[in-house]
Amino acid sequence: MNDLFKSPSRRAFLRGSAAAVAGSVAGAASAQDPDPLITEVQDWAAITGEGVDETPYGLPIRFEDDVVRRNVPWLTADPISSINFTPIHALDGTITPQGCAFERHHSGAIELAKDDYRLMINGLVDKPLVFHYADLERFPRENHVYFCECAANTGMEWAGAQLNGVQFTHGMIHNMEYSGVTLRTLLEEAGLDAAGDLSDKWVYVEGADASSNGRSIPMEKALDDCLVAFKANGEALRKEHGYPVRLVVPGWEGNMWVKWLRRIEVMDGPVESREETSKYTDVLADGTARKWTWVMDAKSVITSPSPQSPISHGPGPLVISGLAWSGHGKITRVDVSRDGGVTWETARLGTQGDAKALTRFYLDTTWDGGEMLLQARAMDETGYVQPTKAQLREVRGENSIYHNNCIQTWHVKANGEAENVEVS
C-alpha cells in the first residue's frame, strides 16, 4: 500500500486521494480515467433552468425527499395523538428546518387564525386581560435558540435497544430560533400585586386545542425565561408547532411547551392536571413516583455514523459528528468513545449560541475499517455528566418512560454498518 495511507496524517490522505491509487481507499475516481461527468456537458448546463417564480415558497430538491419526518406506527393506537420524528441523522449544524422539526399532539394539529386567536391572562392578577395577535406584536420582543425535547425521548430505550435508527431514538428533539414575547412582560402587564408573595405561586398553561392539555409552572421560571413565541426561525410557527402563538419554556420537557396558548392562570399552587399526574411523572422501581422532572438533563448522541447514516466510504478520514444539550445551560466537553466506554477522545465542539440550545460536536478522526461501538457523553456548565443507562438504572429501574438520558451505543461493523445496541 502506498506509505501514504500507512500515516495518520488526513492532510497527507486528502492529498493522495486526487492520485489514482486513492480510489481503491477513499471511493474517489482515478484522475487517469476521464470522467464524463467532468469531461462532457451534462444535461443541466445545457438547458436553461427554472424561472425564479416556479416555487413561490421554496421546497427541498427532490434528491433529498427521504430527509423526512417518520412515525412508528405501533407506538399510538392512533395518530391524532402521536408523535414523529425529527431526521437528525440527516441534519447538520443545529437549527432544525420546521419542516423536520418533531411533532407531538394530544389530539391533532388545529387550524387557528390569527384572527381568530385571543390569549386570557386571569387569576392572582391585578386585572385580567385578553391580547389578540396584533397586540402581542406591538410588545418588545426577543430571539433566543432553543432546544425543545419531548420527555419520552428515547423512552423505549430503558429495556434495552429496541429502534434502530436515531432518528427513532433520540428524533423528538428540535432546536430553532424562536421570536416573542417574554411571559414576564404579559404577567407584569396584567400586574402581579394581588398575587402577593410570588416565591409560592404559579402560572396554568393551557392550549386551545381538543386535549385542553395545560400544565402547571412555578413562578420562578414563568418570570425567568418562558417565552410566548409566534416565529420559528424568522417565520411563521407551522400549524403542527401551534400556530399562531405557542410557549416556550426553555430546558423544560416539551410537554410544558403548550401550543395554540389561549390560557395563563396565576395561582395559589398546582393543578394537579392529567398531564402531570398519571402523565410525565417518573415511575420508580417500587412503584412510587418522581414528580415535578421538568428539566431535560444533559445528553448527547452520535447521529453519524448511526443505522441510518452509515459509513460508506470504507477506511480512511472519518468524521464523527453528533449532538448534545442540557436544560441546565450551556454544553462544556462531549467525550467519544470507540470501544464502547473504555477509552474517551475529546470531540470538537460547534459554535455555540444561547443555553439550554442544542450543540454540535465533531471528532475528526481516521477509521482503520475495523469494528467500533460508538458512544458520546455531555457534560454542561454544572458539571453535571451524562450517565450510562446502568447508571440511570440503579437509581430508577425499568418502569420508567421519560427522561432517559443515558448514553448510547452503536456497534459499526467493518462494511460501514451500524445496529443500535446496549453497552451498559
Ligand SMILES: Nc1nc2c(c(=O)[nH]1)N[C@H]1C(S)=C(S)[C@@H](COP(=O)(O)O)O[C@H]1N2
The other form holds:
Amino acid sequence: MNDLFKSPSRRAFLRGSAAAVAGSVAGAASAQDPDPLITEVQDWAAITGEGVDETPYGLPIRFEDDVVRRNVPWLTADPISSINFTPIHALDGTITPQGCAFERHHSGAIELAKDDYRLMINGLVDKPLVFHYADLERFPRENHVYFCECAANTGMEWAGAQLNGVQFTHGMIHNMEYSGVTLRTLLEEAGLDAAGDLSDKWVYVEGADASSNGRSIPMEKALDDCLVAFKANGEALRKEHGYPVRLVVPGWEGNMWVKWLRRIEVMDGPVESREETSKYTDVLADGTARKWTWVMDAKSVITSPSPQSPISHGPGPLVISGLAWSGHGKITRVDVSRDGGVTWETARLGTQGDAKALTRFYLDTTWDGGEMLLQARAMDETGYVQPTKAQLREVRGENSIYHNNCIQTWHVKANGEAENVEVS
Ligand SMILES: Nc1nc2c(c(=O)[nH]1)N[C@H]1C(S)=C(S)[C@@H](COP(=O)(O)O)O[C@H]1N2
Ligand SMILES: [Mo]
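Cool, the form predicted on its own is there; where's the form predicted in complex with the named molecule?
In what comes next, the whole complex appears, and the chain from above leads the way.
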C-alpha cells in the first residue's frame, strides 16, 4: 500500500489499489486468492428479494442502524426539555435526512393535526388574520436549503475538550431544503401600514407547545428571508421538527426557528422573553451579557476522521471530510491542518454550498501513518475567519455556553483512532 503513490503509472496504481482493497477486506489475502464472495453464488442471488410494498415508507437498511440521533443523558434533567444530536460523523453530502436531524424541545414534541392548526397574525397590523393550514398553501411558495444550528452547539467545549465524538460536539445542526411561504408575504397580507415606520418594529413569534418558545425578531429580518415552512426535504415536516408549520430564520440561532408556529405579533419593541434574556445570551468575563447574538458565525468541523469515524485502513490514500457553514452567507474557503494549526492546506469544496447552508469539504490526501492534530478553519464571504479557541476566549471569557464557533482539534493516533483534544 505504501507503494501506491510512489508509482507514476496508472496501471501500477490500479494494481496497487486492488491489492490494497483485498488486503483490507480479507485480511492477509492477496488479489490472487479466490474470493468466495465473488466466485460463489450468494444467498441474495439464489433467492428473490422483498416485494415492492414490503415497507410502504422506507427505512434505512438494518446494517446502518447505528446511524441515529443520540443524546447525552447527563446534559439535561429530563428528555422532555432536552436535546439530541445529528450523527454527522456518518453522513456525507450536505442534506440532513429528517429522521436523524437533531431535536431540541423545551416541553416535548407535540402532535398537532393540520385540521387543528391555526396561525394568527395580530398586533400592529391593518387587519389581524387567522390562517388555517390550507390557506398557507394558496400563497406563492419558495424552496431554500438552510442550516439550523442550536446556539448551544459546541457549548460543552468552552472550558476544554469534553465530549468524544463530532456527533456530540457539533451535532446540534441540521440542513434541509424547506418549502414554504415567506413571512413577508403573510405580514403584507395582514398589512403593515398600521405599524408606521418599520425600522424600529419587531415581530414576536410563538409556538403551540406548552413552552411556546416565544422570541422577538427585528422587522428587518422578518421581511428579509424568513420562511413559514411546511415541508422539509420534499415531505411534510416531522412531528419533532414542528409539524405542520415551523418558522425558518436563515443563518440565525436555532432557538428562533419556532416550531408548531401559532402566532406572529407585530410589536413596537422586543418582548425580552426567557429565551432571549436568561437563555441564549453570553455572559462575558466582566459579568455583563452579550445580547441579541442572533447570527451564527462561520464554523467548520472535520467529520471524518473523528472519534466516531476512525481511520480503518493503513497508510496511503485518505479522504479527510467535513462541514462548514456561516450565518452571514456563503463559505468561500476551508483550510485543513494536520499539525494543530502550524501549517494549513486548502480543502476542496465538494458542494458549492448555498448561503446560510452547509458546505461539504474534502481534503484528498495521503496519510503517512503518523499522528495528526487535525483541524479545519472556515472562511465566509464577508472575509471572516473562524477563530481559535484562545482567540474566542480572549473576547468572550469562559462563562459562555452559547455561540462557540472555535476551531476543533482531533488527535488522530497511529492506529487510526481519533480523540477530542484541545489545542488553543
Ligand atoms: N415551539 C418550539 N419551537 C422551538 C423549540 C421549542 O422547544 N418549542 N426549540 C427551539 C430550539 S432551542 C432549537 S435549537 C430548534 C431546534 O429545532 P429542531 O428540533 O427541529 O432541531 O427549535 C427551536 N424552536
Ligand atoms: Mo437551541
